[in-house]
Structures are given as C-alpha cells and as structure tokens.
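One chain is shown next in structure tokens, namely the form predicted on its own.
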Amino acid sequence: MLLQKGQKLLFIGDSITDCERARPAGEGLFGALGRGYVSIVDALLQAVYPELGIRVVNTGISGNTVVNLEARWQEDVLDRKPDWLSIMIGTNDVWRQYDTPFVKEWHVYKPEYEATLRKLVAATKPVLSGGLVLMTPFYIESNENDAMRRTMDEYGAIVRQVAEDSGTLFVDTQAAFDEVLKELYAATLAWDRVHPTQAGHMLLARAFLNKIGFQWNR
C-alpha cells in the first residue's frame, strides 16, 4: 500500500466529504470524521492496517465549490501540513447550474472550474511527502444524456486531464457507481441522485482504498 506509517491522510470537497463531521477539522472521536465515505477509509485503514497508525482528516463542507476551497486552502489544507491528500470537488459547481439557473454568480463554469484546481494542486502537491488523488465529482444517473450527467461527465474528463497533466493519482467515482447502476435504480443508492446511501459511501471509500494499493484480503 502506498501510505507510510504515521502518515496524515486529509480529505477535502463538499457535502458528500463533510457528511455532518465534527468543526473545525473533522478528527478524533464520536463520528468526528462524519459518516461517509471518509469515515469507511478510515474505519479500513485502522483495522486492516493497525501498524500504520494513519491519521485521517476530514475537512470537507457542504455547500462548496472549487472556488471556496481556494478560498479556505491555506487553513484548512496547507496550514494542516497532511502528508496525503484527497480532493473530490465539483458537484455543486454542476448542480447550482441546473437547480438555481438564474442565479449566476453561484455558478463555476468549465474554465474557472479547471483554472482554479489547476492551481490548487499545483500549490500543494510540491509539499505532500505521500501523495495527491484527484476524485472525480459524479451524478447517480445511468442516463448519460440526462443534462446534468452530461454536464458532471465533462467535469469529470476536466479532473482526468488535471491528474493526468500533474501526475496525480485519479479515482473515477462515476464508473465506480456506473458499474452497480447496471443493477440498481439510481434512487436506491442516493434519492437526490447527488447525496449517496451508506452503499454509496461504501463504493466511493472502495474506489479511493483500491488506487492507493488497499489490499482488501491482506
């Protein structure tokens, strides 16, 4: 596995990172890291790799946009100096362009969108001792010609090319629910097609451990 023992893991987005984790960093005890997927990983990374002693942060919240992680990245990513880091960030600068379509400056469009986290992992990646996964944001529909799927597909082909580009590690969350689309409804893995069940919180945590290395029957 790629993570070294001691090392600090953070992850960072919106609503589907924070997932109601404790403030100001989610950490520590009592649901502290909130309970989604960043809670899984961990949960995972402590009992199958207890010797590591990996330390996972969650610093996501709902709400946000590429945009307001820049605006935060200091505090909440470089001043918390994570020798990893997870970034998943998208879905709402998609969604506010189909559910609040007149109000515009809520909007990041594809130029900002890229701009912006070009430059974010540009900034960090230089002083993570481990490493940085690129997440792809997603849309729980099997139609990819519903318009916001289509939208969210070409967000997701931005991250691909970022990873690419930098040389970062990328998960591909929209093949990892693709793939169980191809047997269940979109609603039963997340009614807003956006917020996902336990189960999906179980295949983006599943999506993330196998990139970096996870060995699930270890």
Contents of the next structure:
There are 8 protein chains.
Amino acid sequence: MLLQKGQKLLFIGDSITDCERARPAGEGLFGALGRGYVSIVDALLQAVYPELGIRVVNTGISGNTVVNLEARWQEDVLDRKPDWLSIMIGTNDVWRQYDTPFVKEWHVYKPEYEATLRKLVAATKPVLSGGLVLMTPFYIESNENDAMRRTMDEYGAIVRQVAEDSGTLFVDTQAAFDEVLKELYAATLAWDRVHPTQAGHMLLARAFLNKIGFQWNR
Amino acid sequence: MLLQKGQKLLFIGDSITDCERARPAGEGLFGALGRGYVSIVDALLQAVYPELGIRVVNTGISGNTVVNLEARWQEDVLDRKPDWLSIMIGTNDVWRQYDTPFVKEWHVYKPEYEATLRKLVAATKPVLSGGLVLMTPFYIESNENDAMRRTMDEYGAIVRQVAEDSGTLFVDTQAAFDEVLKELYAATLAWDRVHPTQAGHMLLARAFLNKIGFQWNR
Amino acid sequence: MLLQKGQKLLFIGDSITDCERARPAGEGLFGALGRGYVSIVDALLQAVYPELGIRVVNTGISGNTVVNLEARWQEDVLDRKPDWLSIMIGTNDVWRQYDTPFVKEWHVYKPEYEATLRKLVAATKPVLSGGLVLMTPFYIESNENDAMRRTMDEYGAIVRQVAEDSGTLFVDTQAAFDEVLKELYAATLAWDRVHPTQAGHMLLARAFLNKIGFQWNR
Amino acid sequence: MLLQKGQKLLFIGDSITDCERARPAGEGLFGALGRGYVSIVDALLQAVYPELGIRVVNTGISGNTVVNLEARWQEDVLDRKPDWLSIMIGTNDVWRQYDTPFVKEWHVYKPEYEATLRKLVAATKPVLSGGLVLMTPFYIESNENDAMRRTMDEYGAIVRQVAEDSGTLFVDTQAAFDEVLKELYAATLAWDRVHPTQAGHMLLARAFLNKIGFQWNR
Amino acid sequence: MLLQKGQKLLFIGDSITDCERARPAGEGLFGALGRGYVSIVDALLQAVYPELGIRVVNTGISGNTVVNLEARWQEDVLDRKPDWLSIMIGTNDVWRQYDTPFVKEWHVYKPEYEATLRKLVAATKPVLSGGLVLMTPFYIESNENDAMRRTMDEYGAIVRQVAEDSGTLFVDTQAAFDEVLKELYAATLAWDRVHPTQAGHMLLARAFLNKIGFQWNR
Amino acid sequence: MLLQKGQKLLFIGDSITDCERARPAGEGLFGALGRGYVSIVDALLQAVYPELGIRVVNTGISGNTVVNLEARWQEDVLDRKPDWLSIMIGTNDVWRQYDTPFVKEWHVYKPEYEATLRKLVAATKPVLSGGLVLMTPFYIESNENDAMRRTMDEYGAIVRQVAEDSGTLFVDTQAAFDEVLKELYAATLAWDRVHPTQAGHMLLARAFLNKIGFQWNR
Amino acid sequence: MLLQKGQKLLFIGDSITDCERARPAGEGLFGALGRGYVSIVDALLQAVYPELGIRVVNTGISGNTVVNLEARWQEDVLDRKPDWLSIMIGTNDVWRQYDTPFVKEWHVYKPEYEATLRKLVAATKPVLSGGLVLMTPFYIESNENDAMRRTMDEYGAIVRQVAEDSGTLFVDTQAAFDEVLKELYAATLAWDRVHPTQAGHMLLARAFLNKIGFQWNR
Amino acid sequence: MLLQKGQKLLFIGDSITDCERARPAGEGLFGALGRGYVSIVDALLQAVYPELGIRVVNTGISGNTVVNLEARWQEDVLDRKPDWLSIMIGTNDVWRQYDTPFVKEWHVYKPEYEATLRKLVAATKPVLSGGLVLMTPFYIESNENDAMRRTMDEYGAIVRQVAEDSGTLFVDTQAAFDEVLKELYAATLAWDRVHPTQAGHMLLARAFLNKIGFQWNR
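For the form predicted in complex with another copy of the chain instead of the form predicted on its own, what are the coordinates?
And the full complex, kicking off with our chain again.
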C-alpha cells in the first residue's frame, strides 16, 4: 500500500469524478464525496485500512475539460495541499467533438489537451509528498473502430505518454472497461456510454486501488 | 396525400412516441401531443393542409413493449376509433435485453414480438377506414455489427415482413437515421442512441409524411 | 440553399424566438434552442442538410422590444460573430400599446421602432459573411380592421421597407399566418393571438426556410 | 334589493366563475370564493349590506360546459339548497369549436346547449325561494363579425330566450363588455379574450348586482 | 370625479396596500396590482371610467412603517412622478408596540410618526398635479377601549390633523370599518383584526373612491 | 403526582392540540407530538419524572368541533386505551359563529355542545384507569364584554359544569390566560387571539400540569 | 464462488437494506438497488464476475422488524423465486426498546423475534436452489456494556443459533464493525450508530461476499 | 429572579441553540426564537414573569465552534447590546474530532478552545449590565469512559474553570443530562447523542432557569 498514515488524497476530474459531491469541496460525512468511484475508494480505504486515516477529497466538476481544470488548479488542487493527486480528465474534451460538432469552441483538441495536461503535471508533481496518479478518460463502447472510441483512445494514449514521461502512476481505465465489455453490452454499464452505473464506478475504483497497492484480502 | 378531410390519425408506441404527451390521450392545445415526432407531424399537417382538419391523437407510453400495447389496445386504439393508425414499437423489447440482461422477464423476444404484432395488425386493419402505418424501431448506432443494432435490425425486418404480409404502409426509420449517420456521429442525435433530439424526431416525421404522400412544397 | 458549410446562424427576437431556450445562449443539446421555430429550423437543417454542419444559436428574450435588442446587441449579436442573422421583433412594441395602454413608457412607437431597427441593420449587415434576414412581427387575427392588427401591419410594413432599403432577405410572417387563417380560427393557432402553437411555429420555420432556399424534397 | 336577510346565493359556471375557489364548495374565509366576480359580489354584499347576512357559495369548475353542469347539478346545486342561483355557462361550449375544431366531441352545439339549459332551469326554478339569474356567456372581442363572437352571441341569444320563457332575471354580460370595449382594446381586459382581468370581473359583478337591485350609494 | 384623463395614481403603504403586488412596481396585467383595495380601485376605474385611462401604481411593502416609507420615498414615490398619491401607513408603527412589546426599536411612536408623515406630505404635495389622499390606519376591533384600538385612533387623529393642516383629502378608514362592525364581528372581516378579507378591502376602496368623487351609478 | 408508572396519557382536541402532530397518532420521536402544549407536557414529564415512563399520545385535529370528536371517538380515543384522557374542545364550535356567521351548519351551539360533551365523558370516564381532565376552550381577549369572549366563557362554564357533575379534573385555561393578559396585550400571545405562541402553550401546559400534581422543583 | 451463472440473489431487511431502493422491487438501472451494501454487492458481482450474470434484487423496507417481514414474506420473497436469499433484520426490533421505550407495541422482544425468524427460515430454505444467508443486526457502538449493544448482541446470538440449527450461511456483521471500531470512533461510521456511511456499507458488503466465496483478486 | 424588568437576554451557540431560529436575529413572533431551549426559556419567562418584559434574542448558528463565535462576536453579541448573555459552545469543537477525524482543520483543540472562550468572556463581561452565563457543552452518552464523552467532559471542565475565574454563572448541562440518563437510554433523548428532543431541550432550559433564580411555583 503506497498511501501512508494521515495522507490526503485528492481527486479531480469531470462529472464522472463529481457525482453530486458537496461544495466547495467534497469531503466529510453525509455523502460529501459524491456517489461515484471516489466515494467507493474512500469507503474501501476506511473499511480495510482504518488505521491509516487517509483523508479523501473530491474536487471534480461536471462538464469540465482539461482547460477548466487549469483555470481552477490553484484553488482546487494546490491550495488544498494534497499528498496524493489523481487526475481523470478528457471525456468532455472529446465528447463535445461528437455530440455538438458545430460548436467548435467547446472542443479541446489533442495538442491543447496534451500541453495543458503536461503543464499541470509539471507544476504539481514536485509538491506532492505522496504521488500522482493519471487515469485515462474512457468510452464504454466495445467497438474500437467507433469514431469517438478511436479519439478517446488517442487521448488515453496521451495520458499514458505523459505518465511515462513524468514517471507517475498510470491507470488504464479503458482497459478495465474493455475486460467487462467482453461479457456485458455497453448499455448495461452506461446508458450514454459515458456515465457509469455503480458497477462501472466499482471498476474505476478497483483499477485505481490496484495501482496503489491496495490489499483486498487484508 | 392519403389522408382525407376530417380523419383521425392515432399514433401509438413507446417513449419516442410519448414525449410527455397529455393524459389520458394526447390531443388538443397546450402541447398535448408531446414534444416528439407526433407533434411535428401534427404541426405540419395543420400548417400545410389546414383545410383537411386532420385530428391527431397520441397514445404512446414510455417504456412500453408490444406486450404492453396489447394489454391496452382496446382502450387506447379501438375505442378511440381512428381512421388511420401508426404503430412504432420494439425499442424496449430489444433494449432490456441489453441494458438489464439479467432481468429476463423484462425482455420480449422475437417470436412473441412478431406474434403479438401480427395479432394487433390483424385485429385492427379491417376497422380502419383510412389505413395502417407500421414504423420500425431503430437504434441510432452506425455500426451494423453492434450487437444491439443487429438485434434491432432483426426486429425491423419483422416489421417489414408483417407490413408486406398485411399490405400496410411501411416506414423504415432505421434507414432514415442511417442516411444522416453518414454525416453526424450518433451522440449528436441521441445521447443514449435511443431518444432522439428534435433533429431525430424531424427525421421520423419526414419519413412518416413522405410515406403518406405529404407534399412539402404545396 | 444559401447557407454554406460551417456557418453560424443566429436568431434574435422576443418570446416567440425565446421559447425557454438555454441561458446565456441557446445552442447545443437538451432542448437548448427552445421549443419554437428556431428549434424547428435547426432540426430541419440537421435532418436534411447534415453535411452542412450549420450552427444555430438562439438569443431571443421574452418581452423584448427593439429597444431591448439595441441594449444587448453587442453582447448577444456582434460578440457571437454569426455568419447569418435573423431578426424578428416588434410584437411587444405594439402589444403594450393595446394591453397596457396607460403605461406609455412600455410602448415603442413607430418612429423609434424604425430608427432603432435601421440602426441595428446598418451596424450589422456589413459584418455578416452570410446574410441578414428580417422577419416581420405578426398578429394571429384575421380581421384586418382590428386595431392592433392594423398597427402590427404598419410595423410589418416598416420591416419590409427597411429590408428593401438595406437589400436584406425579407420574411412576411403575417402573410404566412393569413394563409392558414383562411381555414382555421385564430384561437386554434394561439390562445392570445400572439404565442403560436407548434403549428404556428412550423409556419414561421417554413417561411424562413423557403426564403433561404431550403429544399424540402432533397 | 331583491336579496333578503339570511338567504343563500349560489353561483355555478366555468373557469370564469371558478377562479381558484376552494373545494368542495367555495365559501367561507381565506379566499374560498375565488378571485373573480363571485368574490367581488360577496365583498360588496358584505360591505354595503352587512345586516343582510347573505351567504354566497361558488361551485364553478374550470372547463365546464352545460353538459358538465347537468352531470353535477344534484350535488352542486340542488343538494346545497340555495335561495338564489346564478348560472353563467357556454364559454367552453363555444370555444372548443374554435380552438380545437377537430375534436368534435368536445363541442356542445346549440340544440344540446339550449335543451340542457332549459332542463336545468325547469328543474330548479320551482325550488328556489329567492330567484334565478341567467348570465350570458361573453367574448371580449369588439368585432361583431368575428366568427367566434358571432357564435357566442347566438348562445347569448339562447340564454335571453330561456330567461324570457321562464321568467327569470337576465344579465347581458356581453353588453357590459361591449360598453367598455368602445374605450379599451380587448387585450386590456383579457389576453385570451375570455378570462377577464379584475376590471372585467368588476364589470360582471356590476352587471349582476344592478340586476338584483343593489344600491351603490346606500 | 376628481381624477382626470391620463393621470397616474400611486398608492403607497404597508401589507394592506401591498397584497402580493408585482416588483419592482405593481402595475400592468396579471395581478400586478396585488389582491387588495388598490386592485379594486383600479378595476372600478377601468370598468366605470374606461375613457379616463387612469394609470394605477402600487408601491406598498408589507411590514413597512412610516420610517420605511421615508427611506424609499425618492425611488418609490417622487421618481415615479404620480399625479395623485394615496398614503395609508401606521399599522405596523402601532402593532409592534402590542405584538412585540419588548422589541422597542421596532416601534414608531407618535412624535416620530407625525413628524415623518408631515415631512413626506410637505415634500410631495407641491409636486402633485392632481392631489394627495391621506388614509388613516385602522384596527378592526369594535371595542374603542381596547388598548391597541385606542392607540390606533390616536394615530388616525394625527393623520386627520396633518390632512387638515396641509389641505389634503382625508379618508377615515376606521369610520368605514366601524359602520360594518355594528353588524359583523371583527373576525368576519379579519382573523388578526388587521389584514382584511375582500369585503374589508372593498370597504377601503369605497371609502377612497367616495372621497375622489367616483360616481357609482354612472 | 397523579400519573403513575407506565400510564398512557392521551390528548384530544382541535388545532391548539394538533400543532402539526404526526399521523395517524402523535407519539414517538421526531416531533411526533406536535409543537404545542402537548409536546411541552411530554417534555416536562420526561425531563422531571423520567422514571415514570409516561406515554403521551396526541390525537388533536385542526378545525375540529365536539361533533367531529364524537365521530372519531372510538378510533382515536377508546381503541387507543388510554389511562388518562385530556379533552380541550370548543374553540371552533364558537369561532365559526363569529368568523363565518352566515354558514350556520358550521356552528355548534350550546345545547349540542353540552349534550355531546356529556355523552363523551359518560362513555369514557368509566374505562379510564387513571383519570379524565377537562380543559375549557379559551379566547385570548381581555375584554370580557367582547361578544365572542362572552360566548367562549359560556362554553367554558359548560365544561366546568360537566366536570363538576362527572367528578373529573377541571382546567380553567381562560383563567390562566387572563392572568397574563393583565400584563401583555392579546396580540403578543396570539395574532388571531386563538392560536397561541409558545408562551401561550406554556401557560396551557402549566395549567394542566398543576392540576395533576406535577412538582416543578422536584 | 458459491453463486452460479444466472442465479437470482434477493436481499430483504430494514432501512439499512432499503437505502432508497426503487419500488415495488429494487432491481435494474438508475440506482434501483439503493445506495447501501446491496448496491455495492451488485456492483462488485458485475465488475468482477460479469460472466455470471447474477441478478440482484432488493426488497428491504425502512423501519421493518421481523414481524413486518413475515407479513410481506409471500409477496416480497417467495413470489419472487430467488435462488439465494439474504436476511438482515432486528435493528428496529431492538432500537424501539431504547428510543421509544414507552411505546411497547413497537418493540419485538426476543421470543417473538426468534420464533418468527425460525419460521421464515424453515419456510424458505427448502425452496432456495442456491442458499440462505443470515446476517446479524448490529450496533455501531464499541462499548459492549452499553445497554442497547448488549441487547443487540443477544439478537445477533439468536441469528447465529438459527443459522447453526438450520445449516445456513452466517455473517457476523457486528464482528466486522468491531474490527474497525478499534481504529475509528463510532460517529465516523454512523451519526446515530445505526445507519452506516459508505464505509460502513462497504464493511457489510465485504462480510457478505467473503462468506459466499467472492475472490477479490480474481 | 436575577433578570430585571426590560432587560435583554441573548443566547449564542451552535445548532443546539439555533434550532431554525429566524435570520438575521431570532426574536419576535412566529417561532423566530427557534424550537429549542431558547424558545422554552422565552416562553417560561413570558408565561411566569410577564410583567418583567424580558426580551430574548437567539443568535446561535448550526455547526459553529468557538472560533466561529469569535469571528462574529462584534456583530452578533456586542452590537446587539444585551444585558445578559448565555454562551453554550464546544459541541462541534469536539465532535469533528470524532466524526471526521481526518479533517483536522475542522477540529478545535483544547488550548484554542480555552483561549478563545476566555478572550470572549473577558471582552464581554464588563459591558453586560446584567450578567453572563456559561453553559457547558454536553454529550448524551451515559458511559463516562466513551472517548468522545471523556473529551466533552474535559471541555466542560474548561468552561467550569473559565466561569470560576471570571466569576460568572455556570450551568452544568452534562450533569442535567446525566441525571435523566439514569432512567432513559441515550437514544430516547437524542438519536445522534447530540441534538436533543424536546425533553432534552427542556432539561437545558430548566438548568439555565434554575441558575438565574426562576421561581417555578410563582
């Protein structure tokens, strides 16, 4: 287990991270962490490693792209002084290219996506006492030739490259979904192929926890 | 134009027909026809053929399968004595097989779908003074090898066969969507690939109207 | 078809344009364009000319007069850099003279109406790469001797004159309604003779589209 | 003043009488009489003739035609044992012919209107210790050649004839509105030409009170 | 009739004037004048003197004392440039002395009440082209020895004196209520002896209109 | 203290007893006893005599008269098998005579009031293992010559007589209010002179508890 | 893993099971399983064993005791024909003895609890093709001498004994909480020591899954 | 009785004081004082000592710690110029250490608690013409070895010491609860052991009133 006693673990991202978390920050009781994978990660950390006292914070905001993250990075990441940071972003950067193709200023294309992500990683990794986790965006579509799936995979590849270049932990969420999509049709996991059911969020939580050395049978 | 002065045209179906129509029946002012293709058909008939005085009625109900239609056929179709009837059903018959695969009693498989549809057509066609229109269900997915698309196409083929066998008008809604899917990604027309945007409903209305001899440039 | 690939078409006006559109601007998914003629125009453009990728934007605001338009012209028209612009204004300029006759500062009389409209047209036409469409206000009343109908016709005549003088496209919405009013009583199309049903909005959309060369049977 | 100490005066009709009255019957405190002419009549009776202790009851129901009145006559009129009864009905009987012309079973044509009204009057007049007041329906439209106005006038003529034949008090509400329409445009008194403003309700109350001998300067 | 064609008549006061009027100012359609005596005055002026085109405006605010009026006098009276002004204030000035006797800063005692009222009258009367009407506050309690009634009468006497000294029209609302209280118990007119039923508001409207020469039988 | 360990004490009455209690019966946690004197009695019994474990139940219903109590006596009193019963009824029996004087069937006059109360007492006293408490209705009006106060005092006198005749405990709530009305104006204790503030409910609770031997300084 | 392909697993219980599940039965998409341990179990089964296609159903109802379960056993358990059944009941049976000690008919004491539970187990075990899981009720209180904890432990011991006697699977939820209560104070897991946070629900899900042979590292 | 005629008594604290009081300050009619012990104190003062005219004000705010009090001390205490002040604070200072142990900046540890409380007392006591009452925080848990109870007792001891050092009145609320906890289980008085039922608030009110010389049998 890479997390150490008393550390703060912050998640940032879009609606998949947000999931109705509390404002201004998602932490504390009464469902403050939202109803998604962040809440599951927190529940598992408390249930299995209660002695570590890990403080989980959620600052995801629905609809965000990497450009939105940059705009609120100081306030929602740096000022909160996390020990660990997890970033999962890119869904909306890609999706808007496919659901509102005519509104081009809502799109974030690959060069801007990559440059911005690199900038955020570079600015943040040095100040994290714990570590940084980069999670790919994903698309719950089994057809790898689907246009949006193909694009999403390209953004995922950028995340992988940034992770490699910066030496951070990397979580391939698409791979986690692909495994289950062999058995289940996409609509079972997400009506719109983007916002997962609890089962989908569990997949995300498991992929994250496996990467940080969580021991399930502890 | 096949519709004649003073005739009543009734639409029945599922959520794509329903679209928040009024209860018990969708007809009259104040958006009573719902916000989908039925309302567009009605608006075009009034705007372009005001002298015909066509009375449009909507009895679609969200979530319905052909089995549900059968259960309310007397009350929602026969008792209302339409001159023309349009049926578009099958979405949920198929969808439940893919979004809740474990709940098998929610599924309507092909034999039951076909038998029930034939029964309804047989019971109703003779009493319609105008005519009967069968619209296929559809799936806004361009990949014809997608599992659910493939199934939906099979249900569409059943509708086509029933139309042929019974000599009724046939509207291939899937073909209408396929034409546009060449240009637009599925998510532009429907986030969940099932419930269309206004553009998608316009496609449905156009496909229907073209079949009944509507003159656009009148 | 006058519209060309990738162009932005912006509609501005009053409640007949607004129709519960999204704020700050009406564009994108989930009914953002409202429930009126703007949404129908958009649906038809996407359904019939999907390859053009026309971006439709709605900035109508309920209750607006031409004076209100002028006050927000920079923000709601010029800053959005449309290629095409459609203006339909005047309903409230006239209506307040008839429904609240004692509150005179709510009225916009003809000289101010004409001067303001000319000013907006003059300032905007040069920066439009596509074109400008002027739609008359209308009153769904078949009696041409009705006092408010007479006034509305005078405002419509101003719009026609401004269109002629400035060489812009002109849509006579009143004529479109008059055609249907031969068959249907006014209350069928609008309880208050101002806010149309879907059929009335379809008439507006048809009148607009016919003027820009839309091919219905394409 | 025709009303005598301790008498009960019941009003029945459609939405113009209803005006959000309390259920099951509109009487008592807290706006139970609704916000229309019934409430004004009650307020004037209490304010000007407090010693009479007239009990006013409102059983109007929005959307009612004379056919609906007949269906609830026992419960909403006879069982309540009024001394005086005022009937104002016919708006919807006529209006549906003009706003939903295709839905013919919503229309109440003249023969049925007259026969039903005569039947109700015949059954009720003998049991009223005070008297019966018949108020015409009205249409707030100054153009007497307007189609719906012309029809409404015909229904008003039926009411006048029934009143004459049965020897009951007759209130010509249309005449009351016509007087004011010389000065004010219809939309000032009612956006939809049917549901009046407070000024319109005051006209109705005045016409009623003048007929029963109310002394304004008492 | 003292009011002349085209004049503006503004009412200011507390909750008895306010009665859910529209904001920022109560005027226009859709119940904008509230549900109290102001709305009745307006309805009667329109119904009986439609040719005068009197514009009625309501700027009453619930809970106000004369001190609150002074604070908003410029904005809510002077800036609106009425021809006629009616002031009815004092209920809360007195009531708070009796319902929250311990919270003394909520009370407005007689010297401050009188001085402030005189100041407002002096500043406003000269700029009114029509006239000024001072209405007393009132208490719907028949026992003249009741402590709060006694105090309210003293405030009413101040209003009378100010009216006399300034030569303005004076409406003794308490006298109007006293007349009816001979026949009806206070609770019939107001559960809390302050906020009247429609009958009570009718009394206020009648007292006001009688003072300005309204002809009921016109 | 007359109450003994484990006994059930039931309160029945009108809105003064009800005070938003839970349905079907007011008992248990989460404010189930309402916000009035019943809740205060319960709180004091638990706080001062926790060892007695008195179970307090509230079955008051707003608007009830003694006639309404009789109709639900079996279900709301006898079936619940209380050891002690407290009845406070009469407010509405009297009030309707004064606030809606014309609606005579809402009134309960003295003979019916007395007969019904006697009947309820006779039927219930024998089955109570603890005892019966009769509380007078009251009117928070210091003027004993006020018409409604005078009537309420007469109803209170009936309660006193019934209590004497049946040998039950008697609580003179009017006397409790009269004591405080020497110092405070009626409106401080109840805007409508009927529904008390918390201070008024405390007076009721104290009067009740003093009668059953509650020791405040225990 | 004891569960086999295509089996149905039904959970019944009280509010800890219910957690806002859908009605009439909690199964399917859109959070139909509620937000508690049942949803977590379902999510883990789908995420880790997607090929098994386990159908999870939730019929917990807030506030239920074992007596309530018995009353709806036919409809909510037997008629649904589960292969596996999990019962967790007893919280309210005990809690009412401590939070509303005076309302004795809300309590379910040990003899009735045990007899009823045995009866349900006996009637159901034979018809389950999979198996039966008995989960103890629990109390999130680390002090074993706390009165309610002591009682809850006694009910847990009954469950253990019933499980042993009937040869069913047994989950000691109290033991699972006790483990974590060594590290965390009770209020971190449940403000009221009964309704757990997500971490608490995760503990329940883990205890259940470990008992049925779930492989976490699969 | 230490309170004297016309004095103002202000209560400040957290949610136990707040209890849905009015904003900005809790005083006046309509439940403005909230539903907790402050309202009971006020009701008893008015009911038993009406001639004193004590003005009670509530400025408690849910969730506050002593640090929050300090931040608003000028506005919510000093500016309101009370004669008497009662402070009950510390619940949240302690609770956050136990319900959200990982969010350390939400905790207020003993040194800061004591220093801040001393500072507030020192700044305020000299300006109070009546007196200062310090009430301990409390925890409705009978087990004195419970971790949070132990901490709460330590904060209570600080309050006692501050009271002694500053010569102010001291109310030991924990002792009041302990007395009743001998008879009743904690959950009867508060589901979460913090927010009391009405019975718990009565205990607080009694403890407070006994300290200021309230005579119950007056």
